[in-house]
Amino acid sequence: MKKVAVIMGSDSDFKVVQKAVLKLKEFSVPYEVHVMSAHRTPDAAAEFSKNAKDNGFGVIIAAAGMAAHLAGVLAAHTTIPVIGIPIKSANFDGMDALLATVMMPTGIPVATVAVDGAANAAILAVQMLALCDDELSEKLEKMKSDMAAGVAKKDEDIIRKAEEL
(Lines of atoms letter the chains of each structure in order from A and count residues from 1; the text may use other names and numbers.)
(Lines give C-alpha, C1' and ligand atoms only; values in the text may rest on other atoms or scores of the structure.)
Protein backbone atom coordinates (compact mmCIF):
# COMPACT_ATOMS: atom_id res chain seq x y z
CA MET A 1 0.00 0.00 0.00
CA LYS A 2 1.21 3.49 -0.81
CA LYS A 3 2.06 5.82 2.08
CA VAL A 4 0.65 9.25 2.83
CA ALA A 5 3.04 12.09 3.60
CA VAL A 6 1.72 14.56 6.15
CA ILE A 7 3.79 17.73 5.92
CA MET A 8 3.24 20.82 8.04
CA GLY A 9 4.87 24.19 7.76
CA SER A 10 5.41 24.50 11.51
CA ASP A 11 5.27 22.18 14.49
CA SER A 12 2.58 24.46 15.91
CA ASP A 13 0.28 23.09 13.17
CA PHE A 14 0.40 19.61 14.73
CA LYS A 15 -2.56 20.32 17.03
CA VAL A 16 -4.69 20.48 13.85
CA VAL A 17 -2.75 17.95 11.78
CA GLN A 18 -2.99 15.23 14.43
CA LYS A 19 -6.62 14.71 13.36
CA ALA A 20 -5.33 13.58 9.95
CA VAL A 21 -2.81 11.26 11.56
CA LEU A 22 -5.48 9.69 13.76
CA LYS A 23 -7.78 9.17 10.76
CA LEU A 24 -4.97 7.55 8.74
CA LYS A 25 -4.29 5.24 11.69
CA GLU A 26 -8.00 4.39 11.85
CA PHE A 27 -7.79 3.17 8.24
CA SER A 28 -4.39 1.46 8.81
CA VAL A 29 -2.79 3.60 6.12
CA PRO A 30 0.99 3.99 6.47
CA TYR A 31 2.18 7.56 6.81
CA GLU A 32 5.11 9.79 7.61
CA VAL A 33 4.89 13.16 9.34
CA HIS A 34 7.41 15.97 8.71
CA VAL A 35 7.89 19.70 9.26
CA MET A 36 9.03 21.57 6.15
CA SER A 37 8.62 25.17 5.19
CA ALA A 38 7.96 26.55 1.73
CA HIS A 39 9.91 29.65 2.76
CA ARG A 40 12.46 28.56 5.37
CA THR A 41 13.40 25.15 3.87
CA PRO A 42 12.29 25.38 0.22
CA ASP A 43 15.05 23.06 -1.02
CA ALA A 44 14.11 20.33 1.47
CA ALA A 45 10.42 20.64 0.56
CA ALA A 46 11.16 20.47 -3.16
CA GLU A 47 13.53 17.52 -2.72
CA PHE A 48 11.01 15.59 -0.61
CA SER A 49 8.27 16.16 -3.17
CA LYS A 50 10.48 15.29 -6.15
CA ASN A 51 11.27 11.93 -4.56
CA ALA A 52 7.89 11.20 -2.96
CA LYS A 53 6.66 8.85 -5.67
CA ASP A 54 9.90 6.85 -5.72
CA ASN A 55 9.80 6.69 -1.91
CA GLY A 56 6.41 4.94 -1.91
CA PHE A 57 4.05 7.84 -1.32
CA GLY A 58 0.69 7.97 -3.09
CA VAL A 59 -0.63 11.23 -1.64
CA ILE A 60 0.83 14.26 0.13
CA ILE A 61 -1.15 16.22 2.71
CA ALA A 62 0.28 19.71 3.27
CA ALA A 63 -0.84 21.90 6.17
CA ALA A 64 0.17 25.53 6.42
CA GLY A 65 -1.16 28.80 7.77
CA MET A 66 -0.77 32.42 6.82
CA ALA A 67 0.92 32.61 3.38
CA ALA A 68 0.32 28.83 3.05
CA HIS A 69 2.52 28.21 0.03
CA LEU A 70 3.60 24.74 1.19
CA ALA A 71 1.00 22.71 -0.74
CA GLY A 72 1.74 24.59 -3.94
CA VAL A 73 5.50 24.18 -3.60
CA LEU A 74 5.08 20.46 -3.02
CA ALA A 75 2.61 20.11 -5.89
CA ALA A 76 4.98 21.93 -8.24
CA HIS A 77 7.58 19.18 -7.81
CA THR A 78 5.48 15.99 -8.07
CA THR A 79 2.76 14.29 -10.05
CA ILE A 80 1.10 12.60 -7.07
CA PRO A 81 -1.99 14.26 -5.55
CA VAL A 82 -1.45 17.00 -2.98
CA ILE A 83 -4.17 17.91 -0.50
CA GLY A 84 -3.87 21.26 1.24
CA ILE A 85 -5.09 21.99 4.76
CA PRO A 86 -5.30 25.74 5.34
CA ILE A 87 -4.49 26.40 9.01
CA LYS A 88 -6.38 29.09 10.88
CA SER A 89 -4.23 31.97 12.06
CA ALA A 90 -4.91 34.83 14.43
CA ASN A 91 -4.69 37.49 11.73
CA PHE A 92 -7.28 36.59 9.11
CA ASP A 93 -9.15 33.66 10.67
CA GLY A 94 -7.65 31.28 8.10
CA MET A 95 -8.93 33.12 5.04
CA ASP A 96 -5.37 34.00 3.99
CA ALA A 97 -4.30 30.35 4.16
CA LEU A 98 -7.45 29.18 2.39
CA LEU A 99 -6.95 31.55 -0.53
CA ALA A 100 -3.23 30.81 -0.80
CA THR A 101 -3.93 27.06 -0.85
CA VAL A 102 -6.87 27.03 -3.25
CA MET A 103 -5.70 29.63 -5.79
CA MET A 104 -3.23 27.53 -7.77
CA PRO A 105 -2.17 28.12 -11.37
CA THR A 106 -3.27 25.77 -14.14
CA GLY A 107 -1.16 22.64 -14.15
CA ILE A 108 -0.37 22.71 -10.42
CA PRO A 109 -3.59 21.49 -8.77
CA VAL A 110 -3.98 21.25 -5.01
CA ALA A 111 -7.11 19.66 -3.59
CA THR A 112 -8.11 21.84 -0.67
CA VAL A 113 -10.21 21.01 2.37
CA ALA A 114 -11.78 23.38 4.87
CA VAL A 115 -9.74 25.55 7.19
CA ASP A 116 -8.38 23.18 9.87
CA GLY A 117 -10.05 20.28 7.98
CA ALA A 118 -7.36 17.70 8.74
CA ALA A 119 -9.71 14.73 9.21
CA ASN A 120 -11.28 15.35 5.80
CA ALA A 121 -7.83 15.66 4.24
CA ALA A 122 -6.99 12.20 5.54
CA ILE A 123 -10.32 10.77 4.35
CA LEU A 124 -9.75 12.27 0.90
CA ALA A 125 -6.26 10.75 0.83
CA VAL A 126 -7.74 7.37 1.77
CA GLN A 127 -10.34 7.74 -1.00
CA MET A 128 -7.57 8.41 -3.51
CA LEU A 129 -5.62 5.35 -2.38
CA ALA A 130 -8.83 3.28 -2.35
CA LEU A 131 -9.17 3.68 -6.12
CA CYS A 132 -6.68 0.80 -6.37
CA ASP A 133 -7.30 -0.91 -3.03
CA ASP A 134 -10.52 -2.86 -2.43
CA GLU A 135 -9.83 -3.27 1.30
CA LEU A 136 -9.59 0.50 1.79
CA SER A 137 -12.71 0.93 -0.33
CA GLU A 138 -14.63 -1.44 1.95
CA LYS A 139 -13.42 0.45 5.03
CA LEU A 140 -14.67 3.71 3.51
CA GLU A 141 -18.05 2.14 2.72
CA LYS A 142 -18.31 0.95 6.34
CA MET A 143 -17.43 4.45 7.60
CA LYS A 144 -20.22 5.95 5.48
CA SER A 145 -22.68 3.27 6.61
CA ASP A 146 -21.76 3.86 10.26
CA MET A 147 -22.23 7.61 9.82
CA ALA A 148 -25.68 7.09 8.30
CA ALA A 149 -26.66 4.75 11.15
CA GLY A 150 -25.48 7.36 13.65
CA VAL A 151 -27.66 10.03 12.06
CA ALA A 152 -30.67 7.68 11.98
CA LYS A 153 -30.19 6.99 15.71
CA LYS A 154 -30.01 10.71 16.48
CA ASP A 155 -33.17 11.23 14.42
CA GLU A 156 -35.01 8.58 16.45
CA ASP A 157 -33.76 10.12 19.69
CA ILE A 158 -34.82 13.66 18.76
CA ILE A 159 -38.26 12.50 17.61
CA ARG A 160 -38.72 10.78 20.97
CA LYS A 161 -37.54 13.85 22.90
CA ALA A 162 -39.90 16.09 20.94
CA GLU A 163 -42.84 13.77 21.63
CA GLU A 164 -42.03 13.84 25.35
CA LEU A 165 -42.37 17.63 25.53
Second form
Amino acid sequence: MKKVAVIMGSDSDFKVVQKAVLKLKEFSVPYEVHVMSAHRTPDAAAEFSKNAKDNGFGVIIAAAGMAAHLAGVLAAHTTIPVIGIPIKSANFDGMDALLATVMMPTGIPVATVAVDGAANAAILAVQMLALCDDELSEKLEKMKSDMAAGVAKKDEDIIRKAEEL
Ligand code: RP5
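Counterpart to the form predicted alone, namely the form predicted in complex with ligand RP5:
And the full complex, kicking off with our chain again.
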Protein backbone atom coordinates (compact mmCIF):
# COMPACT_ATOMS: atom_id res chain seq x y z
CA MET A 1 0.00 0.00 0.00
CA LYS A 2 1.20 3.53 -0.70
CA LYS A 3 2.18 5.67 2.31
CA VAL A 4 0.70 8.94 3.50
CA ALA A 5 3.10 11.77 4.28
CA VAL A 6 1.98 13.91 7.20
CA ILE A 7 3.95 17.15 7.09
CA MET A 8 3.52 20.02 9.53
CA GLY A 9 5.04 23.48 9.44
CA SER A 10 6.06 23.38 13.09
CA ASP A 11 6.05 20.95 15.98
CA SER A 12 3.58 23.39 17.57
CA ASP A 13 1.02 22.06 15.05
CA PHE A 14 1.26 18.50 16.38
CA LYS A 15 -1.48 18.87 18.98
CA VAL A 16 -3.93 19.15 16.07
CA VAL A 17 -2.06 16.97 13.57
CA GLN A 18 -1.93 13.98 15.91
CA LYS A 19 -5.64 13.45 15.21
CA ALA A 20 -4.71 12.68 11.59
CA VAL A 21 -1.98 10.29 12.71
CA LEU A 22 -4.37 8.47 15.05
CA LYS A 23 -6.92 8.10 12.25
CA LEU A 24 -4.31 6.68 9.84
CA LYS A 25 -3.28 4.19 12.54
CA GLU A 26 -6.93 3.22 12.99
CA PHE A 27 -7.04 2.26 9.29
CA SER A 28 -3.57 0.62 9.43
CA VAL A 29 -2.37 2.92 6.67
CA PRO A 30 1.43 3.38 6.57
CA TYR A 31 2.60 6.94 7.13
CA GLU A 32 5.59 9.15 7.85
CA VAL A 33 5.45 12.28 9.95
CA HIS A 34 7.81 15.26 9.43
CA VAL A 35 8.24 18.90 10.36
CA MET A 36 9.07 20.97 7.28
CA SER A 37 8.35 24.57 6.58
CA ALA A 38 7.59 26.41 3.36
CA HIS A 39 9.41 29.40 4.83
CA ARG A 40 12.00 28.06 7.27
CA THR A 41 13.13 25.00 5.26
CA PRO A 42 11.89 25.68 1.72
CA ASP A 43 14.53 23.51 0.01
CA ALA A 44 13.81 20.48 2.22
CA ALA A 45 10.06 20.85 1.62
CA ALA A 46 10.50 21.08 -2.16
CA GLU A 47 12.94 18.15 -2.21
CA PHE A 48 10.61 15.97 -0.14
CA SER A 49 7.70 16.68 -2.45
CA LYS A 50 9.69 16.15 -5.66
CA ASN A 51 10.71 12.68 -4.43
CA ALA A 52 7.45 11.74 -2.68
CA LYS A 53 6.05 9.64 -5.53
CA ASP A 54 9.29 7.69 -6.03
CA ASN A 55 9.53 7.20 -2.27
CA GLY A 56 6.21 5.35 -2.15
CA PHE A 57 3.83 8.08 -1.04
CA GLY A 58 0.30 8.22 -2.48
CA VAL A 59 -0.99 11.28 -0.65
CA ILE A 60 0.54 14.20 1.22
CA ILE A 61 -1.22 15.83 4.17
CA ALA A 62 0.20 19.26 4.96
CA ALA A 63 -0.72 21.24 8.07
CA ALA A 64 0.31 24.83 8.69
CA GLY A 65 -0.89 27.93 10.46
CA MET A 66 -0.63 31.68 9.85
CA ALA A 67 0.71 32.41 6.30
CA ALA A 68 0.14 28.73 5.55
CA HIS A 69 1.97 28.16 2.27
CA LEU A 70 3.22 24.65 3.07
CA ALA A 71 0.48 22.65 1.32
CA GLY A 72 0.69 24.86 -1.76
CA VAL A 73 4.46 24.61 -1.99
CA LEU A 74 4.34 20.82 -1.62
CA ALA A 75 1.59 20.65 -4.27
CA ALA A 76 3.71 22.75 -6.63
CA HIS A 77 6.39 20.05 -6.73
CA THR A 78 4.35 16.86 -7.15
CA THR A 79 1.46 15.27 -9.02
CA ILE A 80 0.24 13.23 -6.05
CA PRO A 81 -2.77 14.68 -4.22
CA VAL A 82 -2.11 17.16 -1.42
CA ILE A 83 -4.57 17.69 1.41
CA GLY A 84 -4.19 20.89 3.41
CA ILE A 85 -5.07 21.39 7.07
CA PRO A 86 -5.26 25.07 8.01
CA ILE A 87 -4.15 25.38 11.65
CA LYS A 88 -5.81 27.90 13.93
CA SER A 89 -3.36 30.27 15.58
CA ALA A 90 -3.67 33.14 18.03
CA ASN A 91 -4.87 35.75 15.53
CA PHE A 92 -7.72 35.66 13.01
CA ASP A 93 -9.19 32.34 14.27
CA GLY A 94 -7.49 30.34 11.50
CA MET A 95 -8.96 32.42 8.69
CA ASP A 96 -5.41 33.43 7.68
CA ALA A 97 -4.32 29.80 7.29
CA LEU A 98 -7.61 28.77 5.68
CA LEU A 99 -7.32 31.34 2.89
CA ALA A 100 -3.60 30.74 2.38
CA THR A 101 -4.21 27.00 2.06
CA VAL A 102 -7.39 26.91 0.01
CA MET A 103 -6.98 29.78 -2.47
CA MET A 104 -4.68 28.00 -4.89
CA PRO A 105 -4.24 28.99 -8.53
CA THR A 106 -5.64 26.78 -11.28
CA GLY A 107 -3.38 23.82 -11.93
CA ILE A 108 -2.11 23.39 -8.37
CA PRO A 109 -5.04 22.13 -6.27
CA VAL A 110 -4.89 21.65 -2.53
CA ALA A 111 -7.86 19.71 -1.13
CA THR A 112 -8.43 21.80 1.97
CA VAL A 113 -10.29 20.52 5.02
CA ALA A 114 -11.78 22.63 7.82
CA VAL A 115 -9.61 24.69 10.15
CA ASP A 116 -7.96 22.14 12.49
CA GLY A 117 -9.79 19.36 10.56
CA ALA A 118 -6.99 16.84 10.94
CA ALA A 119 -9.15 13.71 11.30
CA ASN A 120 -11.00 14.55 8.08
CA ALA A 121 -7.69 15.06 6.29
CA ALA A 122 -6.72 11.51 7.22
CA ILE A 123 -10.12 10.10 6.23
CA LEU A 124 -9.86 11.85 2.86
CA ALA A 125 -6.37 10.41 2.37
CA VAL A 126 -7.71 6.94 3.19
CA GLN A 127 -10.55 7.45 0.70
CA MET A 128 -8.00 8.29 -2.00
CA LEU A 129 -5.94 5.18 -1.27
CA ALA A 130 -9.11 3.08 -1.06
CA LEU A 131 -9.84 3.73 -4.76
CA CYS A 132 -7.36 0.92 -5.48
CA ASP A 133 -7.74 -1.08 -2.28
CA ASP A 134 -10.89 -3.11 -1.55
CA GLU A 135 -9.92 -3.89 2.04
CA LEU A 136 -9.52 -0.19 2.86
CA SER A 137 -12.78 0.51 1.07
CA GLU A 138 -14.58 -2.01 3.30
CA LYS A 139 -13.10 -0.36 6.40
CA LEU A 140 -14.49 2.98 5.21
CA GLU A 141 -17.94 1.40 4.67
CA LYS A 142 -17.79 0.05 8.22
CA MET A 143 -16.79 3.46 9.59
CA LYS A 144 -19.84 5.00 7.91
CA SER A 145 -22.27 2.33 9.13
CA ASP A 146 -20.84 2.56 12.69
CA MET A 147 -21.34 6.33 12.52
CA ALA A 148 -24.92 5.93 11.34
CA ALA A 149 -25.61 3.39 14.12
CA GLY A 150 -24.19 5.89 16.63
CA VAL A 151 -26.55 8.61 15.41
CA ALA A 152 -29.53 6.22 15.46
CA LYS A 153 -28.72 5.40 19.10
CA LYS A 154 -28.50 9.13 19.95
CA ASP A 155 -31.84 9.64 18.22
CA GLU A 156 -33.49 6.94 20.37
CA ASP A 157 -31.90 8.39 23.53
CA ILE A 158 -32.99 11.95 22.80
CA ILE A 159 -36.57 10.86 22.04
CA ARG A 160 -36.68 9.06 25.38
CA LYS A 161 -35.14 12.00 27.27
CA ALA A 162 -37.66 14.38 25.70
CA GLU A 163 -40.51 12.12 26.72
CA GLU A 164 -39.21 12.02 30.30
CA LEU A 165 -39.14 15.82 30.66
C1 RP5 B 1 3.50 27.99 10.74
O2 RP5 B 1 3.69 28.95 11.71
C3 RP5 B 1 3.44 26.70 11.47
O4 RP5 B 1 2.72 25.76 10.72
C5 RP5 B 1 2.75 27.06 12.75
O6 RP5 B 1 1.35 26.83 12.69
C7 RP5 B 1 3.01 28.54 12.87
C8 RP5 B 1 3.81 28.91 14.09
O9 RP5 B 1 5.00 28.17 14.14
P10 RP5 B 1 5.95 28.21 15.43
O11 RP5 B 1 6.40 29.63 15.56
O12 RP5 B 1 5.10 27.74 16.60
O13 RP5 B 1 7.08 27.26 15.14
O14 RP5 B 1 4.53 27.99 9.80
